[in-house]
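Presented below, as structure tokens, is a lone chain in the form predicted alone.
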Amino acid sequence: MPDRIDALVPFSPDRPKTRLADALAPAERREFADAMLTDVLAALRAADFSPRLLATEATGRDVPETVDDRPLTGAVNAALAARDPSAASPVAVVMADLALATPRALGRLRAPGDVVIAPGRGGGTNALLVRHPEFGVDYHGASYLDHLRAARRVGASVRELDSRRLATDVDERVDLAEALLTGEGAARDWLRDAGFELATGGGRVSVVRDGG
């Protein structure tokens, strides 16, 4: 059994998934975000990670939690700086909205490299594993490119992961189709219970909702 690795999971319960406002009411966005978080935490545990929430406010979940209401970059860098600065203490950072993530996909973060990056669609960074003690994150703009530059600055080796499941974060209505198509857990079930279903007309799979 490989050693367990700490995994930070940033989560904002006070302002969840604002770009889904055209598909979900505020209370529904909170419920759906919670369902995706449940899936990510379960997949991390099954992949032998030890998840810790990095939340903007207390969630009451049965998981270790650090409350830090600073913007994402500052909060994650503070958490990375607090770890044991040795190569034997890698830390993963995994976003809470990866509704397609599986233990197998997350397990690929254990690949060799000072920094292992799973890019998101559109230039973001959906998951990282950091072994280099001087590497810091920057989640503004095209963070994938920023992280490649940050690794070069500190002389860190980089391994990039090509993973559809880790590249897909659910931010907008069009992403809901992905969760229904290949999701396997609470987020998919929440969407089904809320009346969402796939619509296959028009050349591209989308979603429709009962009653609207």
Given for the second form:
2 protein chains.
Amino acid sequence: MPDRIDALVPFSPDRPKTRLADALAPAERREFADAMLTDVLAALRAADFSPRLLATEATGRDVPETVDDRPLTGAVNAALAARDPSAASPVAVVMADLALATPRALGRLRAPGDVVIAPGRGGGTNALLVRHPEFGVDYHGASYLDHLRAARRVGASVRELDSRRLATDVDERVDLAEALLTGEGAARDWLRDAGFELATGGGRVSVVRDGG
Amino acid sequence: MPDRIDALVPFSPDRPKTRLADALAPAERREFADAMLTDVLAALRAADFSPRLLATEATGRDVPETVDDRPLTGAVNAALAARDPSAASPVAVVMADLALATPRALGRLRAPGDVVIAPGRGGGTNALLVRHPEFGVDYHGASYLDHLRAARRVGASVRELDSRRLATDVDERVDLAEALLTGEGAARDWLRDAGFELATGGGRVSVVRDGG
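Given the form predicted alone above, I would also like to look at the protein as it appears in the form predicted together with a further copy of the same chain.
The complete assembly is shown below, putting the previous chain first.
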């Protein structure tokens, strides 16, 4: 069995998924975000990671948790800096809204490289494994390109993790179709129970919701 | 060196990329589709595939070509049926608009399995490797799910190829950002030359075009 690797999972219980406002009511967005988090934590554990929530406020979940109400970049960098530098142990940072994440996909973060990056759709950074002590994150804008530059700046080697499952963060209505198509866990079930189903038309598949 | 595997690349020179009509003029869509095809063919060759165009009309390109003006599903199934069944040699089917495809990503099609499928965004099937003599394609609707069912029907094992690069077909304006972000070839260069650049705002990165 491989060594367990710490995995930070940033989560904002207070303001979840505002870009899904055209598809879900506020309470629903909270429930759906919770379901995605459940899936990500389960997949991380199954892939031999030790997840730790990095939450903007206490969640009450049965998982180790650091509460830090700063914006994402500052909170993640503080958590990275809090590591014991002599231990040089790797740490992963995995977004909480990867509704398609599987243990197999997350296990690929163990690829060699000072920094292993799974880019997201639209230039984001959905999952990272950091082995280099000087690498810091910056999640603003097209963070994938920024992270390539940041790695170059500190002389860290980079491996791109080419995964559709990790590239698919669920932020917008169109992404719900992906969770229905190839999701496998609580988030997919939540959407089905809420009445969402696939709508196939001319182009890409989208979602419709029944009257309920 | 691994054995070369035949790879069919369907291509419609006559009606390319209509869903990009809000971003590109008809002649531009043809040029851009050509650039993507160039990238896909180069990546296939570098990954030790032998590409063959399956074109709705003659292209004049310096690559083996089968002309078949039937719709996609019928043309691909005819080409699959034309194989020598006793040879049982695998054949790949790779879409021509995978602007992010790299030799490394395409090489993963050689994974074990009677059918290896790289699902696309929105439930499509962007790349396939078929080793089973009875498996046929159906590209209508959410073809990834249909292909899972079709494999089950003929008793073929399926491997999902989890690749962001192969999942990203460039069909709509929003996809152009992906080609600019992590494309590496002629399609990315074409977009830059045409004046497209990344626009980072609140959510995902999009594209803007200069006055030219």
